[in-house]
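Quick heads-up: it's one chain on its own, the form predicted alone, in structure tokens.
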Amino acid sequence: MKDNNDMPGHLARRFQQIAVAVFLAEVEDAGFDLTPVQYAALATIKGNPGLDQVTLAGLIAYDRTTITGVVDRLVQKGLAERRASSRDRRARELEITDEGRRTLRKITPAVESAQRIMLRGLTAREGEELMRLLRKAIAAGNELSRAPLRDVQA
């Protein structure tokens, strides 16, 4: 049996724990109450006005059944809203609110700081290499995920 520190799954889980803790600490210190998933969802809604929840889930690689709770919290916080779709009366389109735009603008320094802290201990070149390798490994395993990353459907 290998040592846990020789297993990529264990290291990925540990890095995720660190990443979430750092993100939450930086965002809280900046006066915000937003999780990494809520941030990713809000930024994606801003970049894709009018998208539906299923598309949002695919774009941030999040489970389709639990994305509803994420969107619910963004709506409750006044950062996003659901609107009836002009294309399908049964569907709801997501839009960022003015407060959501302000939040993204103000929270960006904290999010950027969190990213730097996550990579501390690495040189700039090592950080770039880690990012390259993470993207490569994630792309190779994307379809194995219960919530694979998806492109926007045209």
Contents of the next structure:
Number of protein chains: 2
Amino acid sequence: MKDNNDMPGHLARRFQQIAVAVFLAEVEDAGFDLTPVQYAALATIKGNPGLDQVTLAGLIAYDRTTITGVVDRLVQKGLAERRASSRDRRARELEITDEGRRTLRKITPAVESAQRIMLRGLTAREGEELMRLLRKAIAAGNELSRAPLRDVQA
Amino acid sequence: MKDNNDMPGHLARRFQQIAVAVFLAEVEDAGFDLTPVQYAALATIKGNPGLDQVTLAGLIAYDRTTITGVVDRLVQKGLAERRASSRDRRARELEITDEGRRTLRKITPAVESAQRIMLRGLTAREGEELMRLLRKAIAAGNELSRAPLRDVQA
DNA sequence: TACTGATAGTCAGCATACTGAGCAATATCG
DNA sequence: CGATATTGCTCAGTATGCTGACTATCAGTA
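Same protein, the form predicted together with another copy of the chain this time rather than the form predicted alone?
And the full complex, kicking off with our chain again.
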């Protein structure tokens, strides 16, 4: 009978659970109300102005049905805008607002602090190694989830 | 500007996402309909007959408000039973059913296969190292989530 | 050009997770 | 003993994530 602690799936769930909690706590301490998912989406919109929702989803490996709600909330908070595309009337072009830019800038220290805290039990070397191993495992399993990571075809 | 791939939080989310997808796929291939969360709960009930919901939640680090729904579904599927405790009328004692035991037994190969698949990009040594680092990071962050792991006080 | 297939987005429904509130029952302590 | 605090559980509300279905639109082709 295997112990939970020998199950990578269980460990993945626990680590993710802690990572989210730490992120939310740091961001709230900084005076903001933004989830990890919303942060990643907003940062990606900023880095890729005018991208459509499917592209955004692919860049951060979200399901396309999830992106709808995430963008809804970013728009509702005034951090992003959703416009009909002129090239493809099915698509929506996404833009970050000035308010979104300001929020991203001010929230960055909290986000970076969160990343440190979630690795606080590890040495710097171990933290790097953990990230390397996660990247490698993720790369090999990318196609196994419904929402794989997709590069932009620039 | 940090890349997503340098953010342990993002990597945690991606690995967990893949882990869940792999688990569900393997279990479905084996002809069962059980989520990772339901599996862990059921296995823990089997190993700790008569435990109450708070104890169960502590053993697998679930929130107590989440456990309610999970147990609901296990009961509804006929895999577990929820009884009023005679010692403490607030508490519910949980028991696995014969059907639950049968399911656990038959599902085990799929669960173990899933754990292998989610590490398929890593060598055996790397897989061990990943689990060690996750365990270490989790131990240091245990108290940071609302639902920390709790040992039984037997 | 008409047909077919693929694509962008949304929606309904289900299953985690969490916040915060509330109820019932137990434990503790003056 | 009685007031208070704590505990076990549930519920309402919100936010991911997913499956599957549907509409509108676009692309490729006969």
